[in-house]
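Below, in structure tokens: the form predicted alone, a single chain.
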Amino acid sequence: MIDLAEAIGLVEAAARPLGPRRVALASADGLRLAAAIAADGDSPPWDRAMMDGFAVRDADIVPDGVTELDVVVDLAAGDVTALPIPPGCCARIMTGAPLPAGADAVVPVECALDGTAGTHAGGRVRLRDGRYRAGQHVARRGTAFRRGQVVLPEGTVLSPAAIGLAVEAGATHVVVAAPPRVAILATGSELVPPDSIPAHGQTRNSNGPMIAAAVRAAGGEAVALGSVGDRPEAIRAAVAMGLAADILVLSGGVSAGDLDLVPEAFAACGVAEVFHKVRMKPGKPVWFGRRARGDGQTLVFGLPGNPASSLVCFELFVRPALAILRGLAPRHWHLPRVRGVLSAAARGAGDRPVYAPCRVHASGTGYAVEPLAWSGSSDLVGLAVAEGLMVLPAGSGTLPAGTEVDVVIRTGDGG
């Protein structure tokens, strides 16, 4: 068993930040652009109406008069034409569709008279346009952006307009800083799914969910792996597909007891352990590990199966590594630390720093601590509303109220 404080350095020297990874363009929203993305096209790809009416020459408007011309051709949006419009004639065009060759302008639908506005080819329309200017209503071939153009830059977050931009100019794929990929499981035999009613002796599987949320709201990409019962090989099975993502987070069968079967899984799969146990309340049992693949590695982290321990191992050792991949700067690698005043009396453990549930209350002379509720590592009733953990230090016994304490704030989500 080794202290925390070694164990969390252990964690920091064994992750290493990833390098860009290529995506699909659909499911990379939010995220950063690592490479530049280049028009493959001009766009407009042609000269295109941008309003429903009469495309037009702009040699037979005739200024502030009505202008009659024979309708030749009718174009909707996709439609085409090598018919070029001769003098005298326009085209009927719709918003989008390319303009003919030998048109120059639109003339809004608007501006038909005397009931021409529903010509179609064949017959004749009669338009005034008081505010007519030369190549009105016409977006010209790439005046957007011409083919080779970079349209977005390296650095750029994908926003919503980032992805019609990206898709106009061509891209199916990007290269971004993607979000560590976190495969999380569950053990245990007495686990059902979320969505199912326990029988007797069952209990829902609390801790995939609830990891899942902590991954994401620190950033990372959560693989839901479900649960797995007791059993040797199944466990093993699970654990080979959960390597293949950038971290694999297990919950339960890390602590002493007969059907504690996940250290000899990960070492059957390759996983060479770097610690397990750490002086800590909740959370000793937990083991940490790291196995190479051919494109990097998986850190792998098996927590407590007690929800409680689970999420304050996720929190003082996971973190700190989805950070580290995520390539933050390390004032960003943990959840911050303040120091405060216990409003009541708080109890400790004799060999182990407790982390336990608190609310933290801002003061004019600093923070006051209230401690909450708790019944221990299987108790998520007092984390559930806790703003912080609060650190109580080994050997510390019952610690009264006005004894000064640090807090881990639970707020934030590391960057």
Ligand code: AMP
Second form
Amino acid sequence: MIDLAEAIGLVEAAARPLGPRRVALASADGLRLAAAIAADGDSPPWDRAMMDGFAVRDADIVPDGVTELDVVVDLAAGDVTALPIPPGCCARIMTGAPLPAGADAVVPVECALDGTAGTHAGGRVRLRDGRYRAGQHVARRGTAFRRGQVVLPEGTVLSPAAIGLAVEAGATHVVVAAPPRVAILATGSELVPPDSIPAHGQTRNSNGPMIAAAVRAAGGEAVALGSVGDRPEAIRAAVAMGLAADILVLSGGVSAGDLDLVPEAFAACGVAEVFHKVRMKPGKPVWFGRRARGDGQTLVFGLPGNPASSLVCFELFVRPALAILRGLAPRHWHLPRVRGVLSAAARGAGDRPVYAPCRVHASGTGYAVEPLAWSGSSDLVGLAVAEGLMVLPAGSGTLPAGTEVDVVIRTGDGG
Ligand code: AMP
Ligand code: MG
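Any chance you could show the form predicted together with this ligand after that form predicted alone?
First the chain shown before, then all remaining chains and molecules of the complex.
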């Protein structure tokens, strides 16, 4: 058993920032580009009609009068023609179609006179456009961007518009600073899925969704692996699968009971133990190790199964590991701490520091710390409404109201 500060130091020493990752553009929204995106072509890729109407030659237009033209081809979006438009002729064209050679401008269909608006190839159209300008209603090739041009520089956060632009520029995959992947696996033969009614002796897997939520709140991507029973082969198989992630978090099976098969499974899967058991309450049985993977590694946490222990251990050990993998500065590795004064007595625990749920109120120039009812490591009721974890030092017995204590403030993602 080691001290908490030493254990946290070992986690910090083991964790390394992840490099950028190549991910599918379709799942990259909200992420920051670690490499610029350059266009694979011009945009528009050709001179594009921007109105429904008739593609005309500027030279044919009679200013302030009626222009009569032969329609030689019909062009819907997607249609192309290799034939140039001869003088005195035009194409019937729809928005989005490439302007045919020879044509310079589009006269909107609304400008067709004498019922000629519906004229197709082979017919004759009569046009009067009082506001005609040379080159009108055409988006010229390359006016948005050119082939090879950087359209999204490194550092851009992929907004919906940026995703659209990246697709237009030909990107299918992008290099981004992606959130660490955290696989979450609950162990215990008593566990049933969160959406089922437990029979006598069964327990809903509440740690799975709870840890997944904590992972996301700390800026990670949660990969839920569900739960496995207390069978060595089953745990080993699930651990092997979870080792593909950047961090693997198990819950249950790390204390001293007969069925504490998790450390065994870790060993069988080549995970090297860094520590097992930390002087703290709740969370004493917590396990931490690492396994090499490619040119990186997987950090592996075995959190105790009791839900309050699991969550406290997540906040103290997994959260800093995630922050370091994300590349955050040290001031973002841990939840903030403040000093406060107990507004009621609180009971410590012999040889171990206690992390217990509390509320925190501003009081004068400091903070008042109000202990919440808490029956121990299986009790989430106080934690669910807690604003912090008060730290009752080892060997402190009962601390009277008025005692100064540290409080770990539970907040958002700390980064
Ligand atoms: P363990 O750490 O496996 O000895 O489990 C300690 C306690 O936590 C037992 O009462 C378990 O039923 C409970 N527990 C273990 N895993 C979970 C879980 N995923 N969700 C809720 N309770 C759990
Ligand atoms: Mg168990």
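Being a predicted model, the structure only gives us computed values, none of them experimental. We call the rigid core the largest set of C-alpha positions that still match within 1.5 Å between the two forms. Positions refer to the first chain, counted from 1.
Peer 1: After superposing the rigid core, is the C-alpha displacement of Glu68 2 Å or more between these two forms?
Peer 2: The answer is yes; the displacement is at least 2 Å.
Peer 1: Inspect the rigid-core superposition and answer whether the C-alpha of Pro98 shifts by 2 angstroms or more between these two forms.
Peer 2: Yes, Pro98 moves 2 Å or more.
Peer 1: For a quick test of reading the superposition: does Asp58 move by 2 Å or more at the CA between these two forms, rigid core aligned?
Peer 2: Yes; that C-alpha moves by at least 2 Å between these two forms.
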